[in-house]
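One chain is shown next in structure tokens, namely the form predicted alone.
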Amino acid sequence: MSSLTARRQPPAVPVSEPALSPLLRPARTAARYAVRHGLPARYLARAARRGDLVGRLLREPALRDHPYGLYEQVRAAGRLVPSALGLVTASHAVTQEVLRSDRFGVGWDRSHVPGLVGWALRFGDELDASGVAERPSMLVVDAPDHTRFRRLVSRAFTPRTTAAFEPMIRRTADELLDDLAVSAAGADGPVDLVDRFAAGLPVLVIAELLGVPTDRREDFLAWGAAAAATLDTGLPLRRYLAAERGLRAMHAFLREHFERLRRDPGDDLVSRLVGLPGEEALTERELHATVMLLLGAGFETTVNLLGNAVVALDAHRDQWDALRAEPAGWAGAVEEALRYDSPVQLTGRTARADVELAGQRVPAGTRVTLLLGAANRDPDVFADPARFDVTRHNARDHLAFSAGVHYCLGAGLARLEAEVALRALTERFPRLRVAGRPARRDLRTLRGFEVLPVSLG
């Protein structure tokens, strides 16, 4: 990929962060957990007991699998509803306005947090335990930092660059389906489509894009799951500790990988990032945050999209059969899967100044929770929104990939991977059926399947 060719001049070597004493690690971990998960979990649990809709959404286990009824309660309460976390909306129009407005940002002002919380945030700050929802990740920074980071990586996700990956995606899908057939032939019962196909495809593709070893596939999956977990608020301690171990392993790998590429750069995106010269050079923390986000987000969305699509299509067999007879419909089917059961269910923005939204005054600093999964079922935009329909004419109006300046960089790649994968799966195994009970991932922000048992027919 010539557009990603690394600079061959000697790169600027970022200054590493000071080493942390191992004796401080447990205390730092405790501080991080307390302010990011422990205290929020108690606060949200108390709110849920009072009937607060966002508190219930984030704390009640049953709503992980079936959130759509609660979304309709939010919608019925109004376009912009008070909640334990500020304001919440299920409206497509309001969600889109917030996402596209420069009056709202992804960051939040820490200068007003209580003194002890501020101290814990500073004391617990550590590169090797940081996740994709922490600064300076593109997910949580606004302009000008976001503009700078996005400019550096956006050329790797242009339509032309993405299209060039199609032969590799097709080849990888075919190889994984060969392995799936072998696994099914040797199994006494169903095989797990997530483990044997849906997870493998996007991992191998993003590894190629980023120039990381494809033989670390299992590691990437584990690390991606760890990073994904930290997008949620209020993790149980055991889950958080497992996630932190995964994050530390991922950062250790990245540190070694960056050093290899500084010695021997290739024609990939990460080689270009580590070789940026002079004032363009990223700090070590910026480099870790950017590549971790690209690696994790590069397959998390697609894994969830593929699993959600297969389950929806299996429940609407006539539509799946119609797609097999007319493959030109797959692009629309992918958009409908993104709308109907969105891989990312919610996000948030903070008012940067006093603004008016949905006829209400929203003071500066107010957090607005945007229920993407609910906005994508807004009856004001989508007719009969709870119906899955791969021929829906306006399915692409969904907000599954966000909107505005934070629109998902890899949206085109995820769409291409899903279209190729689902078509190949259908052509290879036309009688594939979900066999047994799929298991959802224990997450609220991301929605997908941990296990998806299927029989190949």
Second form
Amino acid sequence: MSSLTARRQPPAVPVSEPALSPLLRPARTAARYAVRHGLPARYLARAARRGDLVGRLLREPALRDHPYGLYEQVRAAGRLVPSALGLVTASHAVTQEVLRSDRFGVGWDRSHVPGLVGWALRFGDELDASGVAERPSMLVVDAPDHTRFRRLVSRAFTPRTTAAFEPMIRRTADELLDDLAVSAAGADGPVDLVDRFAAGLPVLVIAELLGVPTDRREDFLAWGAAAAATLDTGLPLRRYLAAERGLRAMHAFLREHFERLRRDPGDDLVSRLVGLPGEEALTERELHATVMLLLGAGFETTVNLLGNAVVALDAHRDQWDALRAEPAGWAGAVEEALRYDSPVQLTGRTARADVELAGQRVPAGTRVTLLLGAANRDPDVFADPARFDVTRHNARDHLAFSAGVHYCLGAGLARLEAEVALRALTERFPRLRVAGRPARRDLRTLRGFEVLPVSLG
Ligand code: HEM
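Would you generate the structure of this protein in the form predicted together with protoporphyrin IX containing FE, following the form predicted alone above?
Up next: the whole complex, starting with the chain shown before.
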């Protein structure tokens, strides 16, 4: 197979899934698709035609690859701007205030949504098709559940635990780079750095950290791509169905994995979660949501950081060379890559009560879309923000990992992986160049490359 063929094919051998009525499953899928994607897609397309900035951002194909011009239009319109999806902000200060405020939450109460939409939401709710941003994933629940889930897993992500993974990360990176050299030697043209390196490293690291079998790496990548797609709103039907197949396969794998660990627990985080005693025990659904989030978030974002960083560094060769000469600069370079082209471009919060924000009264229940990628280019915080500068003194003030109680649990791990990986890559292949047109992933919430052709020099 060519090294540039798309990665992440659905797994060849589906894992067994629990029996569901042959009629019920398609009906539930249809209900889920309609309320989560079909109707929002139409609504947003209509808003985009009216010129609504969020509608355009989420629907216009060209803005997927080049959102930064539109972000400046949002910024020019004000610090907090009405949109088809509530309010939207490109301001660093407003984004940070919302993320840190307990007057805003991630959850919204679906149980009272009236009429057909409410019914479809409830009817379509199914564990085996649920994605990483669906309840009870900690990403989308507020305290006290959020506090409970986060406490159970945070021990595996302390600075000390993370640092202990450095030798393993370096070893894995070196092995992948050995394979990359072999692929390049056997290829006629460029090799795909995403397929051969950037995607492989984070998935192997998180699998090792969670104690899930690393030999399922190709399956995880396929399932993770499905999980990543469902972070977006308004997917076309065919893409949604493919994503749902991936999610079902991932849940089926997790169910079998949990069973294995119940019979034969190991010394890993998932074994501990499966075996929690008494009142601490997680329900089956909580267990699936927690492990799926850790696994998916563990690699679907870091791959984007690596790809975005390589492309930015390739376009600023003097900085690449300076980092090779002075590797102490890598930590700052990773922060600048996170700021300049953020792997997670947007998130949102809902006002839990009537609040005052950016001089406006925001009624309870209002959704606020937070453009993290735009906040990270706010000229009030970052001088000349569209310039990539690995020596920028305050790059670390970015909000690429969010802020407040949902601040990325894996931020330390992602930073370490990126530092080790980029340093190893540039040491090993100092003349590596982007060779050909990189292709972006067809995603809006996440931003990264699907294919990144490089020559090793
Ligand atoms: C460059 C890589 C990464 C980026 C840019 C990133 C970004 C983010 C962001 C923006 C959020 C919060 C979203 C919000 O506030 O609505 C988040 C949450 C989270 N991230 Fe990451 N992440 C990365 C890597 C990782 C890794 C390696 C893990 C490891 C498991 C991880 C696990 C999590 C978890 C569990 C949450 C939910 C935290 C909570 O809700 O309390 N992330 N991440």
